[in-house]
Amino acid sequence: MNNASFVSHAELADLLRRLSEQAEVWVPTRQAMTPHRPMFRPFQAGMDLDFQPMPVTSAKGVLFPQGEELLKFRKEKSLSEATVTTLLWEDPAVFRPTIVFGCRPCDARGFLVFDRAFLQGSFVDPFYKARRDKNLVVSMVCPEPDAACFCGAVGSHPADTEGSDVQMIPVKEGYVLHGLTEKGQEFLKNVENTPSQAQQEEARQVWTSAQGSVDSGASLTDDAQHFFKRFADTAFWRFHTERCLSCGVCTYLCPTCYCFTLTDETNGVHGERLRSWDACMFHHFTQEASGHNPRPTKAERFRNRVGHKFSYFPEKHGRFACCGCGRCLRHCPVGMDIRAIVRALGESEEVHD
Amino acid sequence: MNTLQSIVESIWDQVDVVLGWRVGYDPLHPVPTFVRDRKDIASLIWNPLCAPNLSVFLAKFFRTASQRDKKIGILAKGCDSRSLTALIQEGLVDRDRLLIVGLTCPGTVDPDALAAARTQSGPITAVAFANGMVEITSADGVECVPLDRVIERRCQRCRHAHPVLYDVVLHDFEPRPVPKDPFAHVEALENQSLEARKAFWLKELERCLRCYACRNACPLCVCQDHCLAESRTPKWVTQKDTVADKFLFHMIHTLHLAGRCTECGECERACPMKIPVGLLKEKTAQIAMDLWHYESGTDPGARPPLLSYDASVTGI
Ligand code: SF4
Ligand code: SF4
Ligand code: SF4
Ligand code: SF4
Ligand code: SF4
């Protein structure tokens, strides 16, 4: 490939420091308390970077923060008139450019799901758009897929470039970087060195062996077709979701889950309208004001999660709302496996309640 | 000799369902399973990877399945049996409808500690336990790690590795001996200055996602669908992603478990961010012992201190 750049292990921190002057650079870092669970954090000098294990959190908060102020308001009471006026004004949010540096290919593809949800159709989410326009994604060829990874089953692979502006390939002495988009080419001007022949060759090998390192034979596409046939099979959903605890681990760690709630958080006469992460696994997710809940149990809630990711979203947008990163099963306290449930959709075997 | 399978076979006619564990998506992650078909007894497993506390399912089970007349069979490690006992104490489950298979427990494996102890890195294809060792098989070969080195924090401080309540007991593993100071972790933190402790919790809780896995995995957190962490009227905690709100939620969780927490450590195990939230509850357990000589979940007949009122008690 042409236009390759090279950054050695020793130069990496300096590169990130220089980039941090232009943008907020999110990197996977290891914290002292959780050495085996790197998380994405804005780069700071002296940070302990760790690109090896899959970060516990995805990078989704960069474009879709867990809690985001949409506007501020203030109430005014007049003593003479018996009225309460609510004054609104937009939050003059400043959106800094961001770089996601060293995420997995699956995380990069996760953003493409967000793009469909937030940027397509008649309503464009201005907050997401402002962030996305100033964002650049540098993904890394996946060094060690584990038993929970299933990008291969959702039409991808550990060396996929889709959704990335730059791809970095780990080699012994550092990283070989390839610009994939115009933005990515521009970005590589920050990196002076070019890889040697040998490093280029090593990178090619790493890429090729990574590409085949997750089983791509067992695609979920056919199994997902059976979703509607199973929709009303309550016994099926009860059986498969009985052990779920209805927590938010799977959806909060998921790079493709984008559901949010809006709340007005007031403090005296001041307040802000907040958008924060929600999760369809929570009991009150579809609870109506009357108290009625059309998804009264975890069986209906889990069915929604499967349906949204593997049926409704693909029908509308032509891709699964799942990038196969495996976080939802890797960190589920009871090891729920969404792959297995999608696979079971087409099985004819009777389930008992 | 009894095996897990022979015990479950022997109680099968008395029960509707057996709550146990089976193999999950890889050898490291056994998952809870509900056995309703005799042929599935064969799929049940018990080993130090069977971490989830199955009593978390019981309160809901009793609310929704109370019309059935048969018993519920449940596998219970030492700490799980304390949770069961506490649920019985609070009238949330009915002792007469339980058939408890107690398991003497050598401690459960902390997956992060196991990852740290390994010298090989290939994906694990099999795990076996013998003579206090964990034997891990991967493409790189077989390696052995002492179980003691990789058990969870809850197990390092466990005082009831032999179940406290059961109908039949399976003695597959030597129960862990009672540690000298089960509150050493709490005390080490408490001996620090107020500033240091504040800094500790700010740093830990800063990464809390408010996913509420700690709450939902807790067998004693029984009002989770109506938790005040999410109640809108009245509103106690905002949705803001700030450490103050996270701290408030954890304080509420802790206080609701005061004198009730059975130190099963599920809150901490369930946390994807590895926040040591168990420490908060251990402190309340220690206070309950100091104040009332009360140890939750060890006596099905005892009345939990905060479910009673005694005007003569001082020091609160
Ligand atoms: S599938 Fe797992 S992570 Fe998701 S809600 Fe259920 S218990 Fe929690
Ligand atoms: S559903 Fe699971 S595997 Fe798919 S993107 Fe979300 S966390 Fe990853
Ligand atoms: S509906 Fe559920 S699965 Fe879909 S994005 Fe929302 S939280 Fe995720
Ligand atoms: S499980 Fe961990 S991250 Fe989730 S709410 Fe509890 S402490 Fe926070
Ligand atoms: S608070 Fe934690 S340790 Fe205590 S009973 Fe609940 S899950 Fe177990």
Given for the second form:
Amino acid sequence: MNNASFVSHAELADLLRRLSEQAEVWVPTRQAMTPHRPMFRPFQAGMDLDFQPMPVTSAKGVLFPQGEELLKFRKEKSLSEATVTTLLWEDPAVFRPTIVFGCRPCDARGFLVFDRAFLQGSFVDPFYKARRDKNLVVSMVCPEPDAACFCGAVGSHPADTEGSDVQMIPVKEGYVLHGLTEKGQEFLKNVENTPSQAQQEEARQVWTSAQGSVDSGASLTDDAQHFFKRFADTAFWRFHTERCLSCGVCTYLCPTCYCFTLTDETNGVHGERLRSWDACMFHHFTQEASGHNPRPTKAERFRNRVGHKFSYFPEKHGRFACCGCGRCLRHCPVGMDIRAIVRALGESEEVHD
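Could the form predicted alone be shown next, to go alongside the form predicted in complex with its partner chain?
The next block holds one chain only.
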């Protein structure tokens, strides 16, 4: 690999400090509320950085905030004409450059699903685009995939570079960094140390070992093709989703889920239009004004979740809307396993109510 740089463990905090003078740098860090699992937070000096375990949350909030203001409005009432006029205006938003530093390759690939949804359709989301244009992704080769990881089943592996601008490979004395894109190579000017031959060889071995550390032979592609065969099998979906709580944690933690809702919050004649994360696993997500709900039960909502990720999205965009990070398994309070449901699609089991 070319265009390599090296940063030692001792130099990492100073690198992040210098980067944070140019951009908002999001790093995985442990805090009092998450002592066992890191979460992504903007870098601050003295943070307890931890790149080893999978962070609880993905970094999608950097480009797609959990809540954001889209525009402001003001209502004006004309007493003479008995009419109410709504005036809209948008404050020119200023988006600071951001760096996602040390995410997993699966999280980096998750941004590609967002790109398809927000940048490549008939309409471009200006808020997402403004953030994406000023964003750089530094992913780290996944050192220890756990039993919930299944990136290999969705066409990836723990050393994948897709979606990353820079790849960092952990070695004994620090990290070897490789620039993968033009932005990534520009980034490496911040790290001028060239890795030694021994460090490059160690990095190569780490990369090769990581690439093969997750079974890629159990692809979900063949199983997912049976989705429409099971679509109307109500008993199948009820059986496999019976214990689901519809809590929505799977969608909130998922690096590829992008459902949102819009609300107008008013204070007198002034108001704001807000965009907030939502979840297709919630009953009210598809509740219509008439009271009708096309997905009234959790079985139908979970069927839609499986269909979107493994059938509808791949048919339209050519890739799964799932990066195999395993957060939906790892943090589900009742142990729902979307892999098992997809694999069951093609099985010959008969389920009866």
